[in-house]
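Just one chain follows, in the form predicted in complex with its partner chain, and it is written as structure tokens.
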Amino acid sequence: MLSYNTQKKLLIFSFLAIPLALLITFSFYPAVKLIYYSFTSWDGLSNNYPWVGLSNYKSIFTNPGLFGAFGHNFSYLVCGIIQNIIALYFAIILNSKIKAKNFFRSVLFTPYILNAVAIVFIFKFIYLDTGALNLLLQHMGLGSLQQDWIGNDSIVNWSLAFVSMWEYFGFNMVIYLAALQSVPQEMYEAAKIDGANKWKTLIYITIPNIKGIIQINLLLTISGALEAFNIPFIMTNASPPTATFLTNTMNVAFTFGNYGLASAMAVVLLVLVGVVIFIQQKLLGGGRDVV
């Protein structure tokens, strides 16, 4: 007969023994291993991983190739925090007292539950040269606007960013919704009997209220943007004036058959998305843990 301590390990470890070893194979163990390619000039094949210490990393930092494609992730950092503006602002709207209030909720969220695949598709199709767009500009007297949203080179990347604020900034929105409906109604009430104005209420109670969220959103925003991949990937094939880090990183790997520098890549995308984390707890933390 067991004794009841025994058991009780016992069952803790058995529950937990298949979510963990699930856990250390496809994560664990996948990352161990991606870091020590990094240190290797593998090249996705053979059974030799010849020990390069840190040149790949060094080859990321010297070759402007590489890491300058950063400068492309740049419009969807600028689009994603417009997007979470629009979020909340959408959120707040929709949590105030207006009719049909659940239908715009739904309309809004729906580009987050389409197919992420198909809406690039969509937008490439928009964005031809003799598109919807276009065409839209041209039947409302714009027609000095239009533009090759795709073929102009200083244009495009902000073209692509907005598809992905379009398709997020639903999710953010739902999340500031709930965020907002869990402020207490005493807090608005009180204030209304002191005197504040809409404004000011957004300000002292609403978004002090939902910090935590609006750092949470913003987090997966900016994480989002330094990982932009689908979008550029399919609408242009992630041609050089749209390629962002991490389509390079595929790049490296498949086409250069170089699984050593883009293992080197994703480790280095990897610190710099902590790194990021980190500041913009300093900056916004206010000792509320989050994340």
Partner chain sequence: MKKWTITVSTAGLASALLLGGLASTAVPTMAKTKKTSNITGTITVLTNRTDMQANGMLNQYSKEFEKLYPGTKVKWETFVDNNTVQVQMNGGVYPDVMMILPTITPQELPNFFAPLNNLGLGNKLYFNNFEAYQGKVYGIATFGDVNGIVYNKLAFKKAGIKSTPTTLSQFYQDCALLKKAGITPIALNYTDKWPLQYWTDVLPDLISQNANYLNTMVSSNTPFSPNTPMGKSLNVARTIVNKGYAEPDFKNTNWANSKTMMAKGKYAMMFLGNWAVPQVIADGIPSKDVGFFPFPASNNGKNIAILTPDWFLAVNKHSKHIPTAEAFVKWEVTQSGYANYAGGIPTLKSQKSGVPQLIQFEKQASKVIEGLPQSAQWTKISNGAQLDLTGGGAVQTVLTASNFSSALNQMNQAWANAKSLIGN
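Condition change, the form predicted in complex with its partner chain to the form predicted alone:
Excluded here are partners and other molecules; the one chain stands alone.
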């Protein structure tokens, strides 16, 4: 007869065995192989893995067409931060007592549940020279603001980043809305009795109580900006003026067949995301309880 402690350990191991096996098989092992491939010039097909050392990493940081593509990610980062501010604003409004708030919540959340490819194609037609956006500007008497939204290299990345901003706005709004509903209403009532205005209530009650959620959304926003892929790939076929670091990684692997260099780029992206997460945790308090 097995002792209680032995049975307990066996039960715990039984529950953990399959998840750990899956984690090792589909996460840890591929990560180790990825790092190994990054030091080779593997073509993705042969069984030969010519060792090139740090040559791939040197190519990344010395080739402006590779590492310099992060400059195109900047527009996604800026629009993502603006998106969070607007999403929080609408979440606060829809958390108050207004008529038809459930209807407005559904409408604002709709873009997120649409197919991502369909959204990009919709905006591709909107951004045409004779598309809805230019026609709208013309009818509003703002014809001077008409642009070649995709063909103009100086604004194309902002145009693409706006698509991402519109697509994910509803998701962030719902997350903020759920966080706001968890804040005790007694705090707001006490603040109102003490004479606090809406601005002070926002600064001293709302934001401190949802700080953890703000950190999570900012983390998702920053990592998403660094990993932008589907919008430039579908909208412009990742042309040089719009190519992000991730689209370049995919092109290096599947177009040029240099899986070694692509693996090194993936490792660089992984490290960069990790550094950004670390910096964010240090600056914003690392997700500690703030209530």
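Positions refer to the first chain, counted from 1. All values reported here derive from a predicted model rather than from experimental measurement. So that the term is clear: the rigid core is the largest set of C-alpha atoms that superpose within 1.5 Å between two forms.
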Taking the rigid core as the superposition reference, indicate whether the CA of residue 271 shifts 2 angstroms or more between these two forms.
no
